[in-house]
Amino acid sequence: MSVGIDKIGFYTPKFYIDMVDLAHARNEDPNKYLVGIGQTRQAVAPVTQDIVTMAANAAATFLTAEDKQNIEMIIFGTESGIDNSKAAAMYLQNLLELSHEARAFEIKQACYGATAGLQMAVDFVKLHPEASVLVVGADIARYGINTPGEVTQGAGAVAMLVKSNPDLVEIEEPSTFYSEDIMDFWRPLYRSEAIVDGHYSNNMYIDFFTKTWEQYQQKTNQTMNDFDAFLFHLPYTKMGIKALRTILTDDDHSQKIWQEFEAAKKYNAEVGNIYTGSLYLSLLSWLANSTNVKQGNHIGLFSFGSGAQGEFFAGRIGPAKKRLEIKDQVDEMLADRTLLSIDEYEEIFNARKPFESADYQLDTSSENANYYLLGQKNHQLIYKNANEK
């Protein structure tokens, strides 16, 4: 029984800011953004969008009530949670009115979350072949207005059903990682932004991929001619090419590769870094937009999470029948949305999520997304479904 991701489904906020603008109001060459960073655009959430929200107005793409009746687990990677105690699995849970006899969590370990919760997914439908689990990586990345980071912000979702005999990517075995208590970047209690070695970072990155894809070899005898294509986390679309660079050479087959990660980098470079998101969006991306895709491709993901966590799997596609819909859902929803000047950005990301016990209520008359934020209410926060009457 093959066991894996059956759909998927993204979301981002409706505002975002070009690339040139914002090295233009740094004193910054734009090539170093769009060629050294490798973004050309970059997502930007209201306050009335948060991980919840996000996730399900990602998973709303897709599901179905027959879909919501069979989903027995919701795992919720993240790493900008919004309570110390409860998960976003539960508001989620609510949101999207999934059946209650499931179980619900949430997965921290930096940018691997989602992964971590996607192959714990495929171990339960593998006991549970009736059963099917929602598993959703959101995140905002916060860096700071005019700061290093500042380039590698972004906001987004992406929600997975995994069942079996999926008709998008069947997660194969084994998978290898490698794990280490290491200091590139954290965010304290104390801090909504991100604190980040970055040239230590990239370079765990790359030794994290070395270590877990030379693993992989060892244990399947398989090498990279085996695959069709390679799949990365992408906390900016650069430092894909710069983990491919480790292992790709000049031949036919090298060439096919880096024309697929083409393909692959499309949405992230339009978003920018959604952290749990990332790998699956990359994945996402090149579903819907390389013209190779068939049955029976062969792709390797490597997914990091800083701190620090590496995981090299790999996938066999499935029938894929609706990924050309998907591709349509997603490139409407980048076309429609908003550019926000400079000036406008740096005000949406200052009117932050307030952190204290007062009531607020938010303004939430521009809105447009099925599901969004309306403030806190005696310490809860109150979301909203418009799809309700």
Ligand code: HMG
Given for the second form:
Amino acid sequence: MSVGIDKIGFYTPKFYIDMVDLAHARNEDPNKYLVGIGQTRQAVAPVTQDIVTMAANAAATFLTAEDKQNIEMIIFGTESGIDNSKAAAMYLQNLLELSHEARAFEIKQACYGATAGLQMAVDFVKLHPEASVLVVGADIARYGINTPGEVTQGAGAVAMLVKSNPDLVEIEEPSTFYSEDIMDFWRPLYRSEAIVDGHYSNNMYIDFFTKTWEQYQQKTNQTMNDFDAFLFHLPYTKMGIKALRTILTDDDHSQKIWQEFEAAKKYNAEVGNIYTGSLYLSLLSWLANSTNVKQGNHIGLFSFGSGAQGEFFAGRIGPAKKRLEIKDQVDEMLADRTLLSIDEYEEIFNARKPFESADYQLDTSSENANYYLLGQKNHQLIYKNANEK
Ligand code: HMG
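Swap state to the form predicted in complex with this ligand from the form predicted alone:
Next comes the full complex, this chain leading.
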């Protein structure tokens, strides 16, 4: 029985900044950001969007009433948690009106959380072939104004429905993984911005990719030539280029893999780092933008979460009947965004206060998403489903 991703949905907030504007404001050469980092735009989340609302907006792009009934597990991968105790999956279950006969919980391991969720979901469906699992990765990446990491910020959520006989991607066995306690990137409980040792984190990413890819080749006797595309966690799109450079040569097959990577980085370059969802945004980007996607294509996926955990695994493309529909949805969402000036972005960035105990009510007059945050009352976050009058 094949098990994997049957449906995928994406949401990113309606605001963005242009990397050329950011470069000018930070006295950098725009080509450093456009070419050296490989980002063109960056999503900016207003205070009315958090991980719960972004995840709900992403999942709502595909969930039918029947899907909602069949979901037996809701796994929320995030490193931007909104509560020290209660899982964001509970709020999501309520907002999306999902079945209560479900396990619902949150997973944290930096950008790796959604991959842990996906693998757990696949194992669960193998044991319970009639069941579906909703896996989401949602985050707001914050490094701080005028920091080296600023150009790699972003915000968004990817939601996936894992089922037997999936339309999009069958997840294969085996996968190879490597973990080690390192301090490349972390966010202490008292901070809303990450602390990062940027160049060290790049080196660790490559090191973990090399280790898991070599282990994969030994375990399976497969080589680069057995794959049609390689997809990566993309904290910024140049990171994928750096990883590919470690395995590609100038032969014809390598040229083909480079070409596929162009499609796989398109959406990530326009959104920025969305942490847990980043690898799956790249998968979506490839499915939507490559002209070579065919049933049976073999893809390699590398997931990395600082701290750190790496995993390499493979997938087989299914009929992928829904991929052009998803492309239209995402293209429209990205085209409908509003460009902010750098001053406007800084104001929004600073308005996201550290968690505080007082009641507050947000100005939601310009919200156009289905799901958004209204404010806080009696220490409880209050969410709105705009479909519910
Ligand atoms: P930096 O020090 O400002 O940049 O920070 P740089 O000086 O290293 O330059 C970047 C690149 O631009 C270099 O290319 C330059 O040569 C080039 P490279 O050597 O890397 O190939 N460059 C130019 N190119 C064209 N024209 C020019 C020009 N000038 C320079 N004029 C850094 C860069 C990525 C370190 C910083 O943005 C940062 O700290 N970002 C956050 C950390 C990060 O994203 N790490 C990635 C690996 S860790 C990871 O993926 C996990 C993560 O997602 C978190 C999680 O798991 O939760 C981050």
